[in-house]
Amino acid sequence: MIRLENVRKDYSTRNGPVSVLKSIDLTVNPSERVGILGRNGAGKSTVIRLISGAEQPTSGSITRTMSVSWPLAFGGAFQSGLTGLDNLRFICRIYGTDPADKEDFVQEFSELGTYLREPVKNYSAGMRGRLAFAISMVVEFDCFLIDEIVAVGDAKFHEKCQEELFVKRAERAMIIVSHDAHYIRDHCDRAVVLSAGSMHHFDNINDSYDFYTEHRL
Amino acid sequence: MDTQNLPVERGSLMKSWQVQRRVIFALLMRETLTRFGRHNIGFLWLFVEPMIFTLGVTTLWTLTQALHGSNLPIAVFAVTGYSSVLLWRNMPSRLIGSIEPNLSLMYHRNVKVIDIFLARLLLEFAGATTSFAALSIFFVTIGWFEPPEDILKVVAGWLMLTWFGFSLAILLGALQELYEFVEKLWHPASYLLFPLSGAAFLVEALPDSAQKVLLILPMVHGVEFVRDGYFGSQFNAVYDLPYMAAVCAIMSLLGLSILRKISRAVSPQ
């Protein structure tokens, strides 16, 4: 289980303090997939890496008691200098996992071939997206932090990672962050959306996917 | 389920620590391959670079006769003293403004900004260490200087200066988040500091005034200290030892406290 209780986080700016997110509850349960909606800066991705533990609340208090992936996305968490090897390397040391079974995983799933051993800043978007997702299916965890994870490859990639993530692992759960109300509604249980540095909850996801689309938010 | 992966905040201290080594672990692998790559002698920079620098200085010194107050083979008084400026200078400026490229690594939850300091700080420590250590064995075999009188004593010393730069380091690179230009005066302060460090001079052959004023720095302690025990009986070494520990003691509870609040506002990009 995952429970934010009143977790507030505020940014220092050149104008002082900036309240991203003002008293913010959210619980997840094991298997439970939860969508968070909001427009841009709406602190979605504060939320995402307040829960993955990146991040510290300003106040309140954050409580796992499931194992947390770190916020997939499709950009950050590499290093650009280092080939997409290392990079599996550096992940898997991280977390105690061995990189030597995990090897033919991503060379298969991310069909990088000889590139693998390239820097990854001679990759190209499509690329390092492929690595990303295959590198974030490597370490097995509880519960998996999605940040924007929408918008990947061509359609053929996108179905191959709907697959590893929706259908191979139907059993973890999933916090989602998106501002594509139908991505949310077609793959989270229920949905939370934030506007304004609050958390507006609902009892079902259509409610939600309502409020979101006719506030406009 | 992987049991590895469990939360830390569950574990017990014996489970952080192992994570942690695990972490700085990864990041010295990934620190060693961004810095030195895989070309060429890849790796052995680490130790050829300050070896270059501290064989150059002992030339130099060599050639012009350096004023060093003493009679003393000038090799031993030179690879003594640059590898002691080599330990503790280049660790500060490894750290300093070392987070901002590493912010990417800190979407993964174990990495601090601790681990990315420490991992770099192993790393100037292992460079300069076998730096000096491959210097004694090279010019002992020649026969350019005996080997160390009291080995005890140099690793003492050696461990002292380590301290001393480590909390200097972590100092430094946490007030460089909050104060930009703490890089900025560290450039000029680290080049000044060199003369002053007690590299290029032994304590005993300054007038007393001077005496005085230079010992308020902590490593020209630690380089005394080394040397005693290097060649002891060809000088005699001025030092304070607990006072040295005092000063590293002050700059490592700064350090880490001033590190422990920027480290609470790092945000991951």
The other form holds:
Amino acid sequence: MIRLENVRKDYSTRNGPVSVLKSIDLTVNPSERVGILGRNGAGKSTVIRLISGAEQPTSGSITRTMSVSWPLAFGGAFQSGLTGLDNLRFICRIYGTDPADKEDFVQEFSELGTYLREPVKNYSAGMRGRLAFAISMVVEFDCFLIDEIVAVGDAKFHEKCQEELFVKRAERAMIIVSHDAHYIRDHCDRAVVLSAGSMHHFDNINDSYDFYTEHRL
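Switch from the form predicted in complex with the partner chain to the form predicted on its own and give that structure.
Next up is only this chain, free of partner chains and other molecules.
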């Protein structure tokens, strides 16, 4: 289970503190897929960073009894001077898993070829995204965090990502944030809507979808 209780997040600006999230609550149970809808700047990515532990709330509490991934396809934690293969080994050791039996999968899935043995600083954004997604799939989590649509690489690679995540890991919990209501509707069991720092809860995903589209949030 993941539970956010009365969570507030403020950021300092030149004009004083700004409250991005105002006392929100959210519970995600094992195997549940929860969508978070909201326009750009609504605080969706802030929620993901808080759940992942990358940031701490200004007030309130976050409880995690499930292992939680980093945001999928996020390569910001890569050591750019290391090769893609060395980054895989480094991340596996951080999460306490043996990298030896993961290398073939990452090599094949990422489709990076010889570039897997080149420094990540030489990668294009698309190459970094393919590597990040492949590594995300070899470290198993109870809950996957998906910040916006997982769409790295070309259409064929995108289809492969969808299969690996939504079909092969269908039993895992997922938290998906997006401003694309159709994507949330296709992949989630229920959805909440972020607006003006508040989180709106609904009994079913259709009500969330209607609220989001009718209010053009």
